[in-house]
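The chain below stands alone and is given as structure tokens, in the form predicted alone.
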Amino acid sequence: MEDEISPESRDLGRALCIITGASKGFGRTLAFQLSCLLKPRSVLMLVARTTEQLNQVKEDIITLYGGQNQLEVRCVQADLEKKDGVEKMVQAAKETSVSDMDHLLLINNAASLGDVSRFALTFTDPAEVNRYLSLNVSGALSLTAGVLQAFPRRLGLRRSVVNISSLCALKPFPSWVLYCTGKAARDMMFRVLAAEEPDVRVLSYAPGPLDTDMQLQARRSSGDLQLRRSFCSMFSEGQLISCEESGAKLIKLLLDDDFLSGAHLDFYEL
């Protein structure tokens, strides 16, 4: 995975890196990715609901980079949809000491898909697409808003944040209302987010179509047949992005922090 990464000699500070999601698919790729970027005495916070597969992830990171740059590696189980799990994610990034620490990186990755198999009228259950929304919308706000609180502006600090988008936030998929409107909502509240925080780094990367687990459902569950033949021609046709490649552009966008605070950027505008 790391070989994807450019060796140009530079790096993202003395950080608290969080990443959600970081179990499988595009959250492992970039937890790998990112671990070579840290400087030394750095700590990677790695969150998912699944503690079997988040201390593999662990183990493999402290394998390969864990000695060399004395990178700290701690696991977080929680489900984001509900607010235990939020509030133990933030207690658990308040009690990380990270001496003279520099930069706060979270990336908002958790995310799921959602029942794709169905069309808009047949939600008619405000508890059903409430609790999609609560891991996909409010989970990541009420996260995002813990850690920044807990980390206050101050001189030398640097605060990123990047929310995992889609281009679904910004075009329809017929089937996908639940994921399109959780992935636009998404990107809005993080445009906001760079409005009222100037000094905080915002960006939404949509990293285009990735072969992951989500795609392969998206290829079995679509709802809409031409929708659901556009993927599986993609998938037979090689177009499929691999997470490294597309988590590669993502950490030259935060390697040469040059895009707008709030943008929504998309791996083949890069």
Second form
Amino acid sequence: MEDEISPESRDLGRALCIITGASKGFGRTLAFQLSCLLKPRSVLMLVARTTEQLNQVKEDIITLYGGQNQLEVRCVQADLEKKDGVEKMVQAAKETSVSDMDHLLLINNAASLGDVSRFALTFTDPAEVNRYLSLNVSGALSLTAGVLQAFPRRLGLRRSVVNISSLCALKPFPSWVLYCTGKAARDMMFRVLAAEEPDVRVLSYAPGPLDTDMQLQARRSSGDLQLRRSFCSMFSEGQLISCEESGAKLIKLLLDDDFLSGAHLDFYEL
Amino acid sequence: MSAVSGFGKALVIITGASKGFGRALALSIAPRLAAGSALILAARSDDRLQELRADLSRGESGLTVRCVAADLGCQAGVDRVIDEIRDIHPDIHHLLLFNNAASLGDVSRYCHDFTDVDEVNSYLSLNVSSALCLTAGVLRALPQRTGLTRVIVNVSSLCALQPFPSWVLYCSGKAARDMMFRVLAEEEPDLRVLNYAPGPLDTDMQLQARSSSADDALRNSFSDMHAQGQLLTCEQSINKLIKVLLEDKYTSGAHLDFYDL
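To complete the pair, please output the form predicted together with its partner chain; the form predicted alone was given just before.
The complete assembly is shown below, putting the previous chain first.
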């Protein structure tokens, strides 16, 4: 009966909630939205490359929610394309203690589009492709592994791992070889994780076309003319989705917690 | 050599050619190439490549065979294969690139054990990046022109479609490759791109799978397949692949499995 009166009374527990790519776009929005759903004395760990933007997000969250919720917001400046960035982030997670922690929630959101102005035939330099995969694939696997090892399975601890995915994980788009390849790899990676660890709640969430800097890059730079046009018309016809709207759907999935572990769920299906 | 049973005057490039499927592919395809064709074999092991070249020379004359012992996980290795193409300067009607080189990765460990980003990067470098960069380099070295059919084969796997416990690197790499080649097919409609899953082959890779996989159920099912003679010979699988390529009716970018055909 309480749920009917105030559905927002559900929460995500006393958590360590880690969000990568938290300084802007979808990651930033999720940081705000998740802040109100974490029980007092939870820790929200925000990871990104740029300290100033991260600190701004932290300040804004604390202004809005921090005081009442006794929410600790920790900023970790790390470049997840690099090995030391991944290690720094995992170390920060290891050093975080949340008393009576009942939820570990990791949101793998940090990503890059890659150079979408070019076609597959131009990718002749393995170093470029390797760098791309290092952030978008390897980094995500290694940091997830590190965080799961830091907080191993135990009774009373719910562990959730979210992969911010894309339609591009399922469908090829011309001039988007790196992004599609990386998203396809990630979806599979997290499906294997789900198959191996039945106690970990694994979700690949495709948020839909969001109104962010990444989308701006897509509509300005995509090498394929038809694709670029379709991004432009989505923008001009107001069809882009706000980060808040998409974030809300992801959060509902996490609150309901009845998704099939390893599943790929798309904003438009929900 | 009729057009139906052979590829005519062709340049065939096979990576991972020193053993297993790649080696068998070289031996199976050579007789189907018309005089004036060239075969470039790439692998890390020079000794084994030379052995293969010797075996090939017992068969066809009029076939140029070049061996490139190189690590395709780095630019220098990829460049050496491209250099070989330019050196041969082939006058051909058909280009076939078989992206076969691959590794299983450490299947004795689980996702949560892959905390070292260098290890994952190294795996992806060989299994994903090198296939993209080599394909790009080869296609640039032999651009589209009338009378030239260009075929790109990705040796794929069921693992590109289905997750297997303790196989995160292999599954992720194969999923990545399939998508990569699907994007290529979208971008270049004149290319013939095929993701071919060869089935469970009786090779060293399979041996590694049945001795090392951490997941008990998986390891047992591999052992059973082996014990019950359910593994495929490379030749069985290659025959189907060659038939599909010669019929040339597949949708570019499709994933076809031995068991579908």
